[in-house]
Amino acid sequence: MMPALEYRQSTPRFLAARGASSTRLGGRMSGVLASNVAPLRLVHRAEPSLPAGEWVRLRPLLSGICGSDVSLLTGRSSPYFGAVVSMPFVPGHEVVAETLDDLPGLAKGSRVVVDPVLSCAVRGGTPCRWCVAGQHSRCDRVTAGRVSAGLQTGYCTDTGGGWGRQMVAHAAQLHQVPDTLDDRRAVLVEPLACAVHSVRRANVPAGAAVLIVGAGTVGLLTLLALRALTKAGPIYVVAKHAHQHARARELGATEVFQPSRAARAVRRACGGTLEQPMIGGDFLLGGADVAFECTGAGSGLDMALRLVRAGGTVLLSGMPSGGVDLTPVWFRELNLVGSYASSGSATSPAAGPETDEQGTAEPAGGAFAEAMALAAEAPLDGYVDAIYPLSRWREALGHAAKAGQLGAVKVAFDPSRN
């Protein structure tokens, strides 16, 4: 038996958290909702079994708390996902871990980061068209195969997750961490791989004016990937907190704006006219060429749609929640692009570059290889500055829910600590 945080199915608790978080007061109490209303509890449960060959047991060293985790626990995530998870599950998909078994080419005791997508290579059987193409984040078989339904590790009852003392993963999910990369940087590799993928999906033209809405983990890592992998022109960032302004400038932001003045600041920087409807936020006739929505909030997407020029692109990096007025997509003929997890893998059939319908090139080695290199080189010291044992899970979730206000970027669990 091992300690783990376990999420159980409870529609009344999910709806209670969802209803409360939809109010202004509830929105300010996300940490309280996540730790007291959500059906999450610290339990002792059996260690997960190895489903088949090429699977290995892992001992998580650090496991991050993602914004999508907080969204789930506060009921803000969409019920849409209910069909592609299996309960009860142990959350935690941003994981750096130590292997407890030998694999070919990967000795017991190796440090690895986990690509959480539970795709065809993991599940066995005939691979779907997307996995054949190396775009496993689009896998059509996340409810089939040798393990229970689950879009990712951390949402599947059979695999366990990083918020437990032990989990299992398939060889195709593992990327060995070099000795020169410490655990605090390594736990950022998964969200950084997602940022790399979103930047590839946006296909940013050289010299384009880019707007990033949000400067939490997703926004900052997206900025890092944009500066490293594209020839984007000016990059403007919308950020609430002073430490986010400083980090964004350090990563190469051209200017950083407060949300309250973003519309006027983007108009000044990119051109256009500012329009003020009777109801709702201001919008531009003009604006940035490309916008990345990195908050996952309806208000963030609403801002991105209103500040992009006609024919521009808005990319959804954050997991969306809340209703949004899509009129700008229609009126300004915008391109709305989704970006989920990452694609390409060192062990996938797509060893070489693959191209999707948008002309997005995924490099050999996949987004994880690029993320690993960026994590080693970028100024990311201090990004993981709050680490909790599982026993202090309520405090950890409260910290993660208010990370921006508290001056933090990434909050993580160390499941080995008591």
The other form holds:
Amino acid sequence: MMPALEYRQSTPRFLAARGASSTRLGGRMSGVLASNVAPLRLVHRAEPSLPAGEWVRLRPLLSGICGSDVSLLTGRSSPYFGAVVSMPFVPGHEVVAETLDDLPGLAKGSRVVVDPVLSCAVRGGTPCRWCVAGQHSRCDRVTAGRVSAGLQTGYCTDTGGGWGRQMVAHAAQLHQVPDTLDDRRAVLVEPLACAVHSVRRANVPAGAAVLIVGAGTVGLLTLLALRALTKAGPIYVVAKHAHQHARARELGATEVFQPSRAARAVRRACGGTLEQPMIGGDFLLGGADVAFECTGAGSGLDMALRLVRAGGTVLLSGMPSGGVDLTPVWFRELNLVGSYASSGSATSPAAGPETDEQGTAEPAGGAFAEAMALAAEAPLDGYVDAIYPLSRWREALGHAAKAGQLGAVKVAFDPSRN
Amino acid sequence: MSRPGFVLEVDERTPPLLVHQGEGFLLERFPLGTRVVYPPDSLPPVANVDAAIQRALMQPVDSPPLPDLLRSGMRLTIVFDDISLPLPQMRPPDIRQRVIEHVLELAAEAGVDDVELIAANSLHRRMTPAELKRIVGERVFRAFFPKHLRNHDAEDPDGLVHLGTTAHGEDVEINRRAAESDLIVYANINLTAMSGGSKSVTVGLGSYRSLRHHHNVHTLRHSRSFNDPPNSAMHHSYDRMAEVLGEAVKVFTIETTLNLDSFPNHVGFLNRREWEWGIGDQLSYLAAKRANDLAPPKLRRRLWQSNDAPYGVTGVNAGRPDSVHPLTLANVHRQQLTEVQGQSDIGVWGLPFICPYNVNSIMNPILVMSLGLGYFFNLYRNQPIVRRGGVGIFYHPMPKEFHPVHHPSYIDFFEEVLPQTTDPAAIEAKYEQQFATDPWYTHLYRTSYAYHGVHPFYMWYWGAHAMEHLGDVIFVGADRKTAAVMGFRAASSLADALEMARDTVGSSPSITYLHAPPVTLADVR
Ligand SMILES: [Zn+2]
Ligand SMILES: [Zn+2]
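Output the form predicted in complex with its partner chain next; the form predicted on its own has already been displayed.
Every component of the complex follows; first up is the chain already shown.
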């Protein structure tokens, strides 16, 4: 038996969480409320068993709390996901762990980060077209195969997740962490791989003016990936909090704006005219070439759509929540591009050119390899400094929900601590 | 005879003195020994304004009478000062209306039918039809608007003409219609010593390309003050440009001056010296103060903005511009000049609700800065009322409030430029070009009612000399955050401000309060 945080959705609880956080006050208080009504509890349950060969047991060292976790627990994630998860599950998909079993080429006791996507390679059986093409984040078989439905580790009842003391993973999910990379940086590799993937998906032309809406973990790591992997021109970041401004500048933001002045500032920086409808936010005729929505909130997407130029691209990095007026997509002929998880794992066949018209090819080794290299070099000290034991999950989630306000970037669990 | 200007030294018997503070005012008790500079009493007005205009047109200075310059078939352009003058606005009929009506009458008699009226609004916002009508009067408006009565457009590529450059290489570019006329007649109101003269046409009908030669940090730092044309680098540039203009087109100017009757009767105490207030003044002060303090901000603004000043006209002079202007300046000095002996450690200015750029609008923080450190600080001849390294104390609430239609580039200037730097020279080097040529601002200037994109820069440069001169700047009653963005400190009261000033000027500083409005020009010996 082991301690783990378990998510078990029951309709009344789900609705309670949703209702509480969908009011204005609730939205602001979501961190506090989450701790009272979230369908999460600390349980003692059996360690997950190995589904097949090529699977290993893992002992999580650090497990991050993702924005999508907070959305899920405050009832803001879409009911859409209900079909691609299996209950009850242990959340936690940003994991740095120690292996407890030997694998060919990966001795027991190795430190690894987990690519959480539960794709064909993990599930067995005939791979789908995407997995064949090395784009396993698009896998069509996330409800099939030898483990229960679950888009990722952390949403699947059979695998366990990072918010428990033990979990299982398939060899194809593992990326060994070099000794030089400490746990606090290693736990950022998964979100960084997502950022790398989103930057590839956006296909940013050289010299393009880029807008990043949001400077939490996703926004900051997207900025890092943009500077490292593209020849983007100016990069403007919309950030609420002073420490986010400082961090964004450190990572190479051209300018950082408060949300309230973003429209005017982007207009000044990128050109165009500012239009002020009677109702709703200001928008630009003109604006940035590419915008990354990195808040996961409807208001962030709304801003991105309004501040991108005609024919420009808006990339959805955060899991979207809340309704948004899509008029600009139509009127400004925007490209609205999604980016989910990451692609190109180390064990998959060398990734060929992406078959998708929006993206560029993932290089061999995939986003995780790139993320690993970036995590080692980038100025990420202090990004993970709020670490909680599982028993303090209420405070941890409250902290994560208000990370920006509290001066934090990434809040994580150390499941081995009591 | 009205009494000359006067410097009061505050003693035990001095009553509290009136200080303006935006859309409000208060009675302030100044420390003993504070010097308070009052302008001369309001001058008696010209009894018959129409006769004065008629005489000026018929017996002009260094020019044939106006009728001799008019002939049928000619192109005549009448240009007039825009809404930035006078302040507050003049109770109708505006003196410009009267002058223009006389000129039009003479033109009609001479059979001139190609007549255009152009407001010399330079890079200011366009005036609305109602605002134009208020200046030129109903009859003229009906006859000429909109085809032959319009605002100057400094961004109309087809509407400008480059007349050449001065010996200093300064571009002279002005309104094409005016430049290609046989005669420009200019109807002015000369409220302060900085306006009128060479400035009228070259600036009022100029373009950014032309204005950048004198509206810049270097020139303003060498204009000491810009209310003293002989010592103003800015005016030297105007003069050089006027020479180029004079070679291209004939200008007949009519300059007028007003007395200090800035406020109507029911707030007549605002026009009087405090120790001479009768019981009626005391009561109307209390009533007005109470009503004003209680009024909701919007109503308060409307009341102040609808204040029509019952000015009297003190002079009308016409003829050759460089010959007329000295007479005008003499009239301005007669009304405004007060001699002050020496500088002090601290200068105090109460800033009123109005400046040239917020008529029917909002006085935003940048305009507050330019009104205080630009206009009021520079109301001096010879030397500033405060010594170099001394402290400037200004009264204004300085709310962070902008008129979105009139001042769009000001908002961006405040939000983007000032947080980077408040140094005028750095701002000029890094940002001016960008703002001045931003197509959106240009579009709004031309088609909406926005000040030109570069205008907030000029406002900031206006204060460049004061910023360099003063050791500290404190705003009494100002919004702290807003003041900080601009690089100033805020104090809750005069006592608080004096306490803060101690670091710079010690514990027993000499203080001079320039009592205004009405406008006083301190001649500091
Ligand atoms: Zn995540
Ligand atoms: Zn697949």
